[in-house]
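Next up is one chain by itself, shown in structure tokens, the form predicted on its own.
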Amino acid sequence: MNVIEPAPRRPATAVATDTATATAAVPPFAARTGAVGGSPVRDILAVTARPEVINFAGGLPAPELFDREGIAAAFQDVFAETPAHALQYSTTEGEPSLRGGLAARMSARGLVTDAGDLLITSGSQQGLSLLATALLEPGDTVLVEDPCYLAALQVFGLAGARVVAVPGDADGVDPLALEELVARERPKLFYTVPTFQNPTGRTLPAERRAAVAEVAARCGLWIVEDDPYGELRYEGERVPWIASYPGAEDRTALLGSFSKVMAPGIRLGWLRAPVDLRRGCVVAKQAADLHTPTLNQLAAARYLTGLDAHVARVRDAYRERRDAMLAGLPGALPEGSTWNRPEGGMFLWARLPESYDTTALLPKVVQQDVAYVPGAPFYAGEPDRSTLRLCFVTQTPEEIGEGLKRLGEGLRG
């Protein structure tokens, strides 16, 4: 009979040594984190952070126009009167005083709104993310403008959505093209910045807004209407929100923000949506961060009484800066270039002759200590590489003039 001898026992120290050195591979990240890239705008801002660079790339409000005294007073009043409340947890939906104040402002502007219709978010960007969580399954189709707000493309990409661009023109999205794509693609939602759009600065006319609402009602479609710039109007008449048009009432989520009219660092936005969708977003927010900071909400609610006066001052300054950029563009851009005249907002959209690639040209332009954002990253489909976005609100008129001079030298070089 064959006897199998047991293997000799290894010393305990040898076993411990082998265990320590034989490490397993780290599990991979979720596929969606690799499928969605970073923000080219943020990358450009990092490269051009030198103080000598005149930066037309960022969508940054002018810091010297922040109402530091008024905002500080609002925070001081909150601490003086309700410190325990200000430093405590809040409800996910948001502070009643802020929701009530915002509802009154929206109602006064033609969209009857109750405090209960609103969810306070950590910037409107979070509102967009919550809507994607509540509405989208991986593989769902989303329709967007062409070109489109870059961070929205990131949100939809992270949700695993299939993004399709809707053709348009200088006035914005074409409602007939929208209807054709809805019939063909069966999308879950259409995302739009109809007023002073990012990146183009264009505004969708009233008749097209009515047509978009009618398409959504007839074909079965959610509308996500993003309005961070609407109060920054420098000329022309205000156009009502899409959410206020017949047919859009029960299928539009409207996003707003304090970032461009108060201060972006406070990180306050809001979401107005039909009750069932709003409840879904509340659940998503509970999982994300429980609630937006109580202190910031209470201070913003106090500041609402002086907000209109502050916005009026900001509008006057930004109008002057827009006009300075419009005056300097003919001497800065190559012959054959075209650009728009935005009635408000923060951005101007330019198209150079077809032979120009603004992405390839950017490093040469940055050598002249000036920067812009190439248009290509804003496109969900085939990009127009001759386009670029210029932000006109961050610099003074004098800095804008110097920056455009440098831009011209960089483009010619």
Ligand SMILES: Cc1ncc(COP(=O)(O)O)c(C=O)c1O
The other form holds:
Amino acid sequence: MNVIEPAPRRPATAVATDTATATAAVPPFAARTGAVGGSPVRDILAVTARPEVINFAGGLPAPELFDREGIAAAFQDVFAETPAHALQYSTTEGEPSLRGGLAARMSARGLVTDAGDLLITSGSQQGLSLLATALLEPGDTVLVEDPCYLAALQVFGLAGARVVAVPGDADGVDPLALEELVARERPKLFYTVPTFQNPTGRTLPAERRAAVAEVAARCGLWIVEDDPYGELRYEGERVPWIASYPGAEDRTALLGSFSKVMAPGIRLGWLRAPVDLRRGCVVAKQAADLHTPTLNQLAAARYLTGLDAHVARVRDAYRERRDAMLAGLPGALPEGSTWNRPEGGMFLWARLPESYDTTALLPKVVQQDVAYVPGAPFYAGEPDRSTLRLCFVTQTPEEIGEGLKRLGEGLRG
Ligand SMILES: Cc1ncc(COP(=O)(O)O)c(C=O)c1O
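Go ahead and give the structure of the form predicted together with the ligand, now that the form predicted on its own is out.
Once more the chain from above appears, this time first in line as the rest of the complex follows.
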């Protein structure tokens, strides 16, 4: 019998080349990690972290507008008053004070919600992952908007789902096309960002929301309604959540987030879902991280009373930034380009003339110290290669003007 002596400690790099203590290859990664890999666009955009780059690519809230004092005061109050509670394990569902505060906000916006309807998540991104775990078997079909939020495509890809894009237009998804695809593809769920969508900034009108709810009810479909941007409205009337339309009540998971209205670094979101689906998500969350940080939840619960005033300030600044971008685009984009005028959110979607490929052009544009995200990766179906996403909230109006000048130079090459 061979006795295996413990190997002497040596640098990890030496192990692979040392034939005297030959090692067998480790087993391979799960296939799903290879199927959802990195992207060349991400590699190009990595260089945009340079401080001289005016970055219209990231979806970052303006850092100078974070309410540092207000958030710090909320954390200090929690530490002063309930330190043992704040530093202790919590329940998976989340802190009652935060769930109660959020439920009251949602009810005030027309969607009657009880604290018990909510699960607090570590960002709404986790909500998406939990829903995928709770709902999807490998091979299941998921319907998405075209184009669609990139990290949602990643979540569904990692779950082994077949992702099918639903056609739409400048107003969002086409409910007739949705119905046809539901009948043909028998999907488990439809994922949508109906308000100030990422990446396009578009908003689904009320009548289409009603139609989506009706299709889901009649054809048997879960709706995942992702709404991180809804509070950032700069003009126009608020449109009710799909979850509040007849037919959607018992089959919609609604995701919310503190990231765009308070701070993404605290990683706080929430999920409102019917009881059975919520239970499935609670089990998935237990396995993922037990619960979202107690301290952050308690501080956010305290901060809720001041949140509306803060969001109003952010909205005013972001409106100005959107307008600065709209004012500069005619001089920056080539003749024949089109773009939308989002009523809120963080993103604007542009289409250059057909001969332009925004992925191929990106390295040249980045050389001018400015960046955008090419549209192609957002498409689950056939990509429109002449599109691009611009984030208009991160920089001041002056920086936006300068960035657009650089963009014009990069595109003219
Ligand atoms: C549509 C959409 N959903 C979810 C998220 C994730 O947000 P969070 O920071 O709450 O995880 C984002 C972030 O950009 C987003 O754009």
